[in-house]
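Given as structure tokens, the chain that follows is alone and in the form predicted alone.
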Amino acid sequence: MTKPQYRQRAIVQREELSEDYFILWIWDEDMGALCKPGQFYEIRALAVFEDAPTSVSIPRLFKPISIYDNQGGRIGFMIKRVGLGTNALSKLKAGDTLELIGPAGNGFPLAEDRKILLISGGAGYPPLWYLQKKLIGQNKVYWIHGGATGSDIFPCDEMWTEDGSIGRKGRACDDLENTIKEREIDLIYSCGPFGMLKEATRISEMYDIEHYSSLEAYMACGIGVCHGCTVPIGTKEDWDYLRVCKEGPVFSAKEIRWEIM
């Protein structure tokens, strides 16, 4: 895995996709090599910390941020405004500047010839959008994206939303089995809230079937230094805490210790 870099790189497009969601573009050949699908950037709006008054409060840390798109070096981060963070990220427009550090982490293992089934909730979807990219081609690839709300949905083969509003009224998993039986599935890739991997894990165990979940963890410093983003991974005799930033994000969803997390 390469070493994580430090960069600052000028925003060359802002792309709105709905209230809650945005896509930041910029444009570096050479980080373009370097990314693999799964894996993420630390980020920080450099332009909000210059211009601020000392009295506005501002978060300082980075913020986690998958890989959404790399088209050869024009890479996107899609972004939804949920903290502090995340709406210092959204005041930010094209020409405004991004603090980077990565690639980091393990991204999700490539594989061909096989029946994909992709899982995602909400602010899941980013990952599996580079990812299927990669998929496309060389495999037979469904899609299932659910969220609470239309605004959290995104284009994919099966749409899922709680209140009913857009797709399928319920959630993400609430029809997985038959989609697994009908579509002869034998391999899954998922990234979401906590209650659907879970659930995604439960039933992909029922099948036997080859599962790869992407966790999402509070990061302090994104490169493996805190240790404050571990989750329990190993077999029910033998795990350990590894990292989410560092062995992670990307983990075999059977190694995961769902029941004490």
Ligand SMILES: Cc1cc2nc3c(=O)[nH]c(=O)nc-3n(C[C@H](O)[C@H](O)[C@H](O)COP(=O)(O)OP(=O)(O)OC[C@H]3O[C@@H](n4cnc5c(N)ncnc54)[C@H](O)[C@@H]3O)c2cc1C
Second form
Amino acid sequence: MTKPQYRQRAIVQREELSEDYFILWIWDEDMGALCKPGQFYEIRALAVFEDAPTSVSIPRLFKPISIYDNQGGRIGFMIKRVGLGTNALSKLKAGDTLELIGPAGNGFPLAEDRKILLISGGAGYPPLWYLQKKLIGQNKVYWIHGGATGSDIFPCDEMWTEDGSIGRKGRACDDLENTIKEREIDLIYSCGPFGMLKEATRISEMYDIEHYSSLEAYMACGIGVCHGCTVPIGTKEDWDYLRVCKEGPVFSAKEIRWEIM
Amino acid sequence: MTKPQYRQRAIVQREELSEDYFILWIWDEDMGALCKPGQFYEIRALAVFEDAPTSVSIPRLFKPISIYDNQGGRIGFMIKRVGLGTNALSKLKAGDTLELIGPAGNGFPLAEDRKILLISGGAGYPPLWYLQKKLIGQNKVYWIHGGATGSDIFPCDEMWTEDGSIGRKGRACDDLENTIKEREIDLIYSCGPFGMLKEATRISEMYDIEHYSSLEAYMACGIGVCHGCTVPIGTKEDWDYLRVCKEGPVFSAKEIRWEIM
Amino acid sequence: MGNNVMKQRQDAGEQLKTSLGVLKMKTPISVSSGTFDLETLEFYDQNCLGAFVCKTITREPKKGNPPPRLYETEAGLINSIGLQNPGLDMFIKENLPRYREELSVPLIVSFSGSSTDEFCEMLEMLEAQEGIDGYEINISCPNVENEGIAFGTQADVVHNLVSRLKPLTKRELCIKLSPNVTDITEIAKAAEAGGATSLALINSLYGMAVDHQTGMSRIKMGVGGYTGMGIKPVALALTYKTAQVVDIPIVAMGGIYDWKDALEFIWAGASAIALGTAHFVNPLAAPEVMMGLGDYLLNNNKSMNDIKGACRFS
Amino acid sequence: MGNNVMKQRQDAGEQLKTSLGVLKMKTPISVSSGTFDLETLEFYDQNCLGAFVCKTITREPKKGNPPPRLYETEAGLINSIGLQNPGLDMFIKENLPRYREELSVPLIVSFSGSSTDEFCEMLEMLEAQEGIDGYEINISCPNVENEGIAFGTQADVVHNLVSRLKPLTKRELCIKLSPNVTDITEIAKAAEAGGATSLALINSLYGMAVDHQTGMSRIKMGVGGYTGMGIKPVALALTYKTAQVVDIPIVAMGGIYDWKDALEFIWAGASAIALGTAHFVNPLAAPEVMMGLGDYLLNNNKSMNDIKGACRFS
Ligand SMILES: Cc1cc2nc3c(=O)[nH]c(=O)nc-3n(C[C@H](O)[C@H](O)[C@H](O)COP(=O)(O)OP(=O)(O)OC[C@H]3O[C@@H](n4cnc5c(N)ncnc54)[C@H](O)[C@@H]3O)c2cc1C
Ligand SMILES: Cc1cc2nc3c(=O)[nH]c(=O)nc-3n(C[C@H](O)[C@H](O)[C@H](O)COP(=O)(O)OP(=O)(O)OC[C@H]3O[C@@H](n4cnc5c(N)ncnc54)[C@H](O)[C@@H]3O)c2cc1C
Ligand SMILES: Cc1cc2nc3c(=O)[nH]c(=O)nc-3n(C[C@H](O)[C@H](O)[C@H](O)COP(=O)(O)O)c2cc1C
Ligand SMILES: Cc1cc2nc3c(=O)[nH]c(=O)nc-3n(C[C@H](O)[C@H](O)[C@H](O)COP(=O)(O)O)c2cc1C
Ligand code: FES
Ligand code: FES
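Could you give the coordinates for the form predicted in complex with the ligand, as opposed to the form predicted alone above?
Let us now look at the entire complex, which starts with that chain.
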């Protein structure tokens, strides 16, 4: 596996998706050649360490953002504004510089000739977009996506909103069992909020379906050195804290010790 | 004496003087009516305490800046860029907002029918400008100003630069004794770097001339509560740490305990 | 303001009430000794404060430390005032009458002695005065050698001191603790056992800054007291730890700049909070914290008691 | 680069040399345990480092603390890793060979025991290994109950521990001190008397952060270790104080982000400095500090020795 590198790249394009979501595009063929679906970059607006700035701006941590798309090095990051770091990213425009560390993490295992379900919630959408592009030729793919309101919804096969403003009213897992049965799903990829992933795992275990989940964690280094981003992985009797940034972010769902997360 | 107030005022004009010096003008008749030469304001670019700023900018201390001019409330601050705080101020333009605490300090005692010498160095110029406007009708006034290079020099009667680029080559005090004798000086006001003030005091004491010096100090509150800005004032045997922001910034030069500063 | 907003403010008034051991406070907002005085009250209505704490007084006048005494760092302030003050006699003669005159909120007198006997003597002198609602016993100033700070670092000395002070007063007896100790909970427990009615924490951390170009210390004394934004995580940890082991109320301080900071300390166990360095970077900090806290409590339909010490871990 | 610049860099190379008790360092830049590993070396040439310190190892494998383990505050970072590590056997079997393979700079192994005997056992096991240049004895981790930190707070325990370790090795024996003590100079003197060849300071301060909206602690364990920019004044004060009382070299750390920060610590008495949290906010911190320090020394025609501990007060 390639080791994460540090890079500075200009933003070549910025795209608005909805009130809270936007995409930042960079372009680098060499970087693109290393990326796999499910991997991510730690990114940040270029921090300038000036002698005498207008106001001292504290350099802040990089934030982990999945690779949303990668067309021969045209790499996109689809980002939801939630706090300080993503807000700072949301201020960037074409021409501004991004600092990047990556590609990081293991990525999703790819498959062929399977009946695949993608299930995502909110900002869990981006990694699955890149993933489905690699999957659709070789597999049957059905994608369920849910969010709180319409502004959390993006193109897919089945949409859910909690307020019912777009698609079906409820949560993405509400009709999951039926879908699995009807479509004879034999492989699941999921990414989204904790509650959704846990519920999806419960159901996939019930039907004994292979299931990979991409997890989130607060990160400092993003390259495996600080052990700050761990989650409990293994069996009920024998588990360890593994690093989301290195052994993850994708784990076999049944190995994730949800009960102690 | 009026107690310092906290105000926010728009900058109505910004003026460039030289590479390092600029003037910020505000306009408030009520504030203007309270100001006296030698007093100062603690000022700062308006700090916005946002929930999710681009980068967290640490709110920083206000900086003490003399009243450079005051024409019926058209108050000017003439500022030299030296560090973080003055640099932040140097980024401001007309329309931006200034936070101000003041007018603070005692100010210069005014005089009539005297033969007055003003002596200033570098950023010690501004308070003497406001002062001389109040003095010139009633007194004979002669102003010596010195600086490192030409960009530290502003209108006055006698200019000195260390590099000789403008006026006489040397320091403002170099020919002071002659000036005192020739012009029969009987009152001195000074403001500028420590070395200059100390030397001017040595000479004024030699000739036993009444002499008021405006001192600088690093400040936190600017209103007399923190005791952070003190200087030793009194006689050799009996002195105390007095606050530049409250009992000062103007002190009788012979009471300043230069030897322990 | 519409009637509804006015109504809200009054309700918030109810919800903002808190108390120390003896003292009732109309708001949980106090001011930390040495960072605030009557001059600050020119900026806003003092009624946003639940108490007023004056600068630490010593028995004899103190000249204080040689300047420079201040330096602003990336994330806070280093000070080296050295407890400059006019001494207790002058305080009683000049300052106290002015406080009585101008204050409508409770007055807490901060003082420091150079021995247990001197602390007791000072307390007796102050007890003879009216218009004082309580004391903050400063055993934790990092800027005075072998005086304030020595007391604050040994549990047995603190216990003895507080036990001696306690019988002398019925007023609020708040002990101000130093963060520069191995285990603040030992000192806190000793103060409580001795009879303290409340605790104040934290005083300044040791701090230093050097001019990288010249090697000159930024303050004359070298090591000073470090306060402000950068010490908030430390203050919060020590507040939490202390709240776990004592039953008396805590006035928490250290890097509190806004109402969100204040809430963090209340969750962690503080009954009241004090603003210090914040005054220097935001002259309106106190009323803004009052408004923010009030709004939070109202909007979430909570009282101080609901959140005090209610912080959780999962 | 022109010939002149190349020449300059080489000269700076001369001027950047420094040493600990036993170890010669090509630059005064080290890395602080737990914040750095081989992965970081992907970002630049390791030769800007004077030493490489690995994450603290314990005798047995450690799972570490439950997440969340990290939270970034206004001016620093709170962590609660809990010394997660594979244990000494695995370290010797897997990590050490990789370090030997990939490192061209001296390797310092950081380790921590749960008793003096265990410390000694670990040292003996490591002594049997080649490719180790020294040890950093971690007696100061705030995130492990009754293990690391207990040792670090009592002078007599530290003295005994170091005296037992000293006869077992001729390699660099660096003791890493905690800032969470009443008087760091007592601990430092005890370590020196016991035979330490150098000291490292500071480890993390106690720190905490709370979600003001929900009252939830930002890290699962409540109180964690606070590091980064906000602790620099504290680290500098403790470095200065310690340098006043010991003769052995000090590796200073705590909030060093750039070459100017580094210089402050050298003026205050450090023979070398280590970068920690800085790596997370500036992946190129180490080479930038090296360049900046080198330029400063060259431009001012000074060597490390000229400025080490030369800080002044007026
Ligand atoms: C491998 C990986 C890939 C990711 N990919 C994407 C992506 O493609 N697009 C995208 O928009 N986001 C993605 N995220 C999430 C993104 O990293 C976070 O939203 C971001 O780090 C938040 O940082 P912030 O500074 O904006 O907010 P913060 O200030 O860190 O947090 C804001 C609020 O959200 C809460 N919060 C933040 N992170 C978490 C968490 N992990 N768990 C629970 N609560 C949390 C905080 O408590 C706080 O209240 C990914 C995360 C990981 C680990
Ligand atoms: C009463 C009063 C009136 C003043 N009036 C004016 C004025 O009208 N115009 C004007 O330009 N300036 C004036 N000054 C000076 C001005 O306040 C300082 O230049 C300013 O505070 C520097 O802040 P900074 O954040 O820009 O620099 P800092 O970051 O604080 O300092 C930059 C550099 O200058 C040095 N330095 C800063 N202040 C001092 C000091 N007092 N003594 C010695 N070294 C120092 C520091 O060590 C540092 O190296 C006045 C000061 C006082 C006390
Ligand atoms: C300039 C200054 C002077 C201080 N003087 C005193 C004092 O006289 N007595 C005292 O107990 N604490 C004193 N302190 C400490 C504060 O009361 C408070 O404990 C500390 O500043 C931490 O709070 P903060 O981070 O909000 O400032 C002083 C602090 C500063 C900054
Ligand atoms: C994520 C993280 C992990 C750490 N792990 C260790 C450790 O294993 N052993 C140790 O001695 N110190 C550890 N530390 C402390 C650092 O080595 C260092 O002493 C501290 O971070 C102060 O330096 P800084 O402010 O430059 O980060 C850790 C710090 C952080 C932030
Ligand atoms: S973020 Fe540092 S190990 Fe994962
Ligand atoms: S700056 Fe606070 S007393 Fe002068």
